[in-house]
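First comes one chain, alone, set out as C-alpha cells in the form predicted alone.
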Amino acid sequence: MLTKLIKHEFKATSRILLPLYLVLAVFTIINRLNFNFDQLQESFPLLHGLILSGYVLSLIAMFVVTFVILIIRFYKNLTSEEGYLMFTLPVTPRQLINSKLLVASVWTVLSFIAVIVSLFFLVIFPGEMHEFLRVIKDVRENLTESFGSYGILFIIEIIIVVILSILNDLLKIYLSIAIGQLINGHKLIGSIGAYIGINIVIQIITTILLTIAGFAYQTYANPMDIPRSFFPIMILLLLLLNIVYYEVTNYLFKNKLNLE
C-alpha cells in the first residue's frame, strides 16, 4: 500500500512541478542563446534584462514553489477535510508520513539538481569545459592534500549532512502541522506558532552546544581535526532530531488526530 501512496503522490505533485522544470529549461536555453549574441544584448538591453529576470525568477520558483506545494499537500491531505479520506485508507499514519516525506525529499533533491544543471549549462561554454575539469581536479587534490585519506570521507559526510538537513526541514514542518491540527479552528495559526516555537528551542540548544564546542575545540592543536569531529557530531544531532520529529509527528497523528 505504501507503494501505491508514493505513486499517487508523485502523480499528483508532478502535475504542478514538472511544468516548473519545463519553464526553467526554456529560460535556460533562451538565456544561453542570448549570451551567445552580444549584438542582441547591446541592441535590445531591455529585452535582455527581461529574459535574464525571467530566468532568475524561474530559479527562485524552482525552490519556493516546490517547497510550498509539498507542504500545502501535507497540510491539506492530513489535517483538512481530505484527512477523513486519507485516514480511512487501510494504511497507518506512519505510511502516510513516509510517502509524503519520501516524495518531498525526492522533489527537493531534483530541484537542486535541476538548478545546478541549469547554471552549468548557462555559464560553461564548450571551450571552457577543460578549465572547469581542471578546477574540479584542483579542488580534489587540495582536499587530499589538506585532509589526506579523510578527503573522500569528508565529501561523503557533507552529502549526508545535506540530505539529513533536507529531511530535518521537512520533518520540522510536519511536526509543526501535527501540533497545529490539535487546535480547533486555528490549525494554520497553531502550525505557524508551533514552527516558531520549535525553532526557538532548537536555536537555544544549538547556541549552548556551539558554545561548549567552542571551548572544547580550543584544546585542539591541529585545526584539521575540527572537521573530523564536527561533521560526525552534526550527523548524529541531525539524526536524533529527525527521529524525534518523526516519532512525535507519528504519535500525534495516530493518537491525537483532530479533523474538526
Given for the second form:
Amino acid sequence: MLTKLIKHEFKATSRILLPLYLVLAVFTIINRLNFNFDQLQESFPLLHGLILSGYVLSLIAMFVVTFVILIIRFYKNLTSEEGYLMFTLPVTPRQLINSKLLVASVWTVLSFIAVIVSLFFLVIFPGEMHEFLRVIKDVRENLTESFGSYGILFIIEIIIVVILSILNDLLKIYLSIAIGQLINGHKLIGSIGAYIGINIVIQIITTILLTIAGFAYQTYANPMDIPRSFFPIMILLLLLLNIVYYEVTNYLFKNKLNLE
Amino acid sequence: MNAILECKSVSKKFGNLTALSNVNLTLERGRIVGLLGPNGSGKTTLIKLINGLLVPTEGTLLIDGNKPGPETKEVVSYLPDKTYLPEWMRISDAIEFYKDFYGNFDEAKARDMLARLQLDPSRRLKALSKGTKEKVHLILVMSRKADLYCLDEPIGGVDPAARDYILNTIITNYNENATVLISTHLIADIENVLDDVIFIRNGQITLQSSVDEIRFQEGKSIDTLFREVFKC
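Would you mind giving the form predicted in complex with its partner chain, to go alongside the form predicted alone above?
And the full complex, kicking off with our chain again.
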C-alpha cells in the first residue's frame, strides 16, 4: 500500500513540479548560448540582462516553488475535504505520512541536484574540466590536512546532517499542520501559529544547549572535534527532534483528526 | 458471522459538547438502514466514527468484529457529504485511484454506470457541477463490493430524475450480505427502499425498528412518524 501511496503522491506532485524543471532547462540552455555569443552582450545589453535575470529567477523558483507546492499538497490533501478520501483508504496514518515525507524529500533533493547540474552546465567549458577536477582534489587534500583520517567521516556526517535537516524542515511543517487542523475554522492560521510556536521552543532549547556546549568546548579547540564529537551530537539531536515531530504528528492524525 | 456493525456504549465528546452519548447499536447484514435525525443530531459523527475519521471518547465500535483500521476500511465504502476528490483529477484518474487502493473495486461496473449517466471519463472534476460531482462520487462508492456502505446525505444535491437512478443503483448494486446505512433528512424520497430505520436525536438513538413494524404498529409512514417525533 505504501508503494501505491508513493506512486499517487508522485503523480499528484509531478503534475506541477516537472514543468519547473523544463523551465530551468530552457533558461539554462538559453544562457549557455548567450555566454557563447559575446556579440549579444555587446549589441543587446538589455536582452542579455533579461535572459540572465530570468535564469536567476528560475533558480530561486526551483527551491521556493518546490517547497511551497509540497507544503500546500500536504495541507490540502490531508486536512481539507480531500482528507475524507485519504484517511478512509485502507492504510494507516503512518503510511500516509511516510509516503508524503519520502516523496517530498526526493523532490527537495532533486531541486538541489537540478540547480547544481544547471550551474555546472552553464559555467564549465570542455577545456576547463581538468580545472574542476583539480578543485575537487584541493578540497580533499584540505580535508585530510585538517581532519586527518576523519576526512571521510566528515563528509559522511555532512551528508547525514543535510538529509536529517531536510527531514527536520518537512516534519516541523507537518507537525504544525497537524496541530493547526485541530482548530475549527482557523486551520491555516492555526498551522502558522503552531509553526512559530515550535520555532520559539526550539530556539530556546538550542540557545541553552549552545551555552552549555560553549563552556564544554572552551578548554580544547581542536578541529578534530568537529567530526569526532560536534557532528555526532548534532546528528543525535536532529534525529531525536525528528522522531518527536514524526510521532506527535502521527498521534494527532490518528486520534485527533478534525476534518470539517 | 459477526454483525457488520456493533456499537457498545459509544460516546463522542468535542470539548464540552456531547455529539453522541452512550450509543448501543447493532446492524445485521443484508439490510438497507435509514439513519434519520434532524441537523446536528449526530448522524455524521456516527458515520465518521465508523470510518475511523474520529475516535470514540468512550465505548467500542466494531465493524465485522474489528476496530476501525486499515482492515475495516477495506470493507466499508464511504460516501462523505463533501466533495472529497481532488479537483485536478479527471474522472478516469479517480477510477484509477479507487482501483489501486480498493481490491473490491469493480472498474467495469463504474464505467458502465458513468456511461449510463452520460458522464465522459475524460472530464476534469473541476469542470463538473456540484450535482454531477455527487453522481461521480456515488458511482465510485457503489462500484465497490463492500460489506458496509455508509452514505452520508447521498441525494442532497441531485435532480429528482438522477435521484431515482441513484436510489435504484443503491438497491440493485449491492450484494445480499452487504448493509447500506443511509443518513438523510429527505425521508419521503428514500422511504420505499429502506428495511430498517434508526432515529437519532441529540446524540442518542431513540428508535431502531424495521419499516414494516412501524407501518404495522403505528399505521403511518416513516415520513409522518419522523415529523411527529421531531416536531419543533
